[in-house]
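Only one chain is shown below, in structure tokens, and it's the form predicted on its own.
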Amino acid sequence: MPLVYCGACSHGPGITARADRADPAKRDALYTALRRMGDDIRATRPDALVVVAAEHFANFFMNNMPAFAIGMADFYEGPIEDEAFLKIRRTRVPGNKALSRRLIEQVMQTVDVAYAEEWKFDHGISVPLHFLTPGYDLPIIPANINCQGPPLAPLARAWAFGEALRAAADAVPERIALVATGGISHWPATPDSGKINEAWDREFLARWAANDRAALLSYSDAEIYRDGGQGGFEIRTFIAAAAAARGAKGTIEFCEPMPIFAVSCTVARMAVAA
């Protein structure tokens, strides 16, 4: 059946790790975007959560890293951080097995993607998680667009498995949600980490909200990097949800520069119908 919920998130660890040095103000409005998101989200009954993330080296690495692939078990755990540091707690977070495999054999019809039995969480999908599914009641099925290490893939193909992914939620009966988490500008790792560059950031997301496709696709990996960090190639995630939404436009409900979680927090929802 259609898909019945379908948004966007951020996922940075800060989110979590350093919530107790965080302007207290913005960081519960942040909390309460986020919890209300997921609130929508259980709001149209769905059968399983699709999480469009892009993970950090915890499951793939140089030696084998797929340009897309999804979950296909009947759990998973995370995160896989220290919980000291990430303030959440590890734990075993439902999946749907067989679910995935329809997913992913519908998805390959039109985009070569790799599937994983095995997936540890990391704070791509734990931290919205967090907030999104608090209970860990919800079956999650994971799937990851590497935005780490180049050569990536372009963004009409991100487009693209955005595409098969909603073709593939369209095909089944379940009722199926989608969130893609990620950062806007954002430079992790570096000197520059807590740097945000909002008027991109904000650009970008006008182009998202709009659900324009040509604009959204316009942007060269060089112009990414010079004006969003390496931290940018995570729009990806954003691009995937908007060709998802097909078509549909997006409302921006909550997007704050937070440099103490190094990007600009964002929560935001395609006006799919339920």
Second form
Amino acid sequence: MPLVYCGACSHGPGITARADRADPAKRDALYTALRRMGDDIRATRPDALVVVAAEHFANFFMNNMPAFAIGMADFYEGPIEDEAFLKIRRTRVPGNKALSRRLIEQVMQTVDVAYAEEWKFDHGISVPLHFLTPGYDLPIIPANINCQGPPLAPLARAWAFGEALRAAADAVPERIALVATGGISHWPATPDSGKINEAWDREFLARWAANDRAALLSYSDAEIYRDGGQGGFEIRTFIAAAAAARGAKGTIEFCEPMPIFAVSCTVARMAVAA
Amino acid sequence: MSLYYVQKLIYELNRDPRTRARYAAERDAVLAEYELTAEERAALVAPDIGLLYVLGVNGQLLMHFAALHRIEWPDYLERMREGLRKHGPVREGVYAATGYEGVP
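Target state, the form predicted together with the partner chain; input state, the form predicted on its own:
Expanding to the full complex; the earlier chain stays at the top.
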């Protein structure tokens, strides 16, 4: 089936961990937007949700770092973080090993993706799922782009990964939804946490909504680091979603810089036909 | 410098309850399994969050290592700032500071 849903959202751990320190009105507006995204995903009656994440050393480390990986298990566990810190209860999340395998075989036609029969979710997936599928009743297929340990795959390869995910979703009979999660500019877990380059974020999101491939791929990593910080490397997940949308245009449903959450909190959707 | 091994130990502590239990029960034996300089070992044991930050430990690892030691978020940020004041700029990696101090 053609991809039924394609979107992107933030995943900063502060969104739940530091909820009580945020402006209540802005926080609640973000939560509402995220929950509405969950409603929109469910409305497309997906059989599985592919989450394109940028994990933070829950599974992959510099001893054996895949540029791209996809989970292939019937269940996953998360969050890996201290439950009291993240304020999300650790739970088992359903997967679909057989479906994962078929998707991976398709992705491998064009991208040499790693697969993983074990996968622990960190906040990069657990925070979005806390709002999108709070009942943990939709099979999740985690995918990862290394955005933490350089050298990182070039942006054009993130695009190729998104294209490959789209081709794979279209090739299976199941109804597949896809959500990318990442930050735009941010300097997470550093003394600069809370710094946000709003202008850079809005320019990036304009390019994303226009699904302007050339503009999205025009950033160098040096520019991203300078203007968007270490966390800015996670634009790779947004870029993969844009590619997966295959030319569809996007809508920025929510974007609010929230320093206590360390990012421009974003909820966005591509108009793929469902 | 053996930043890789400092980070690897923190990675194992963050994700593996058995490593955490061993670290609590027989810390020296766990530390001996990693190629660490005396400075790195001392920073881990203290723990000296500021020095670990300056040594280049990725914040996505260091934040959880701090949480493991029950160091609250504002204190974690302040300890990194103190590390910069005491030890100078971040020596390695991509987690350098830019001087922003907007959110305590």
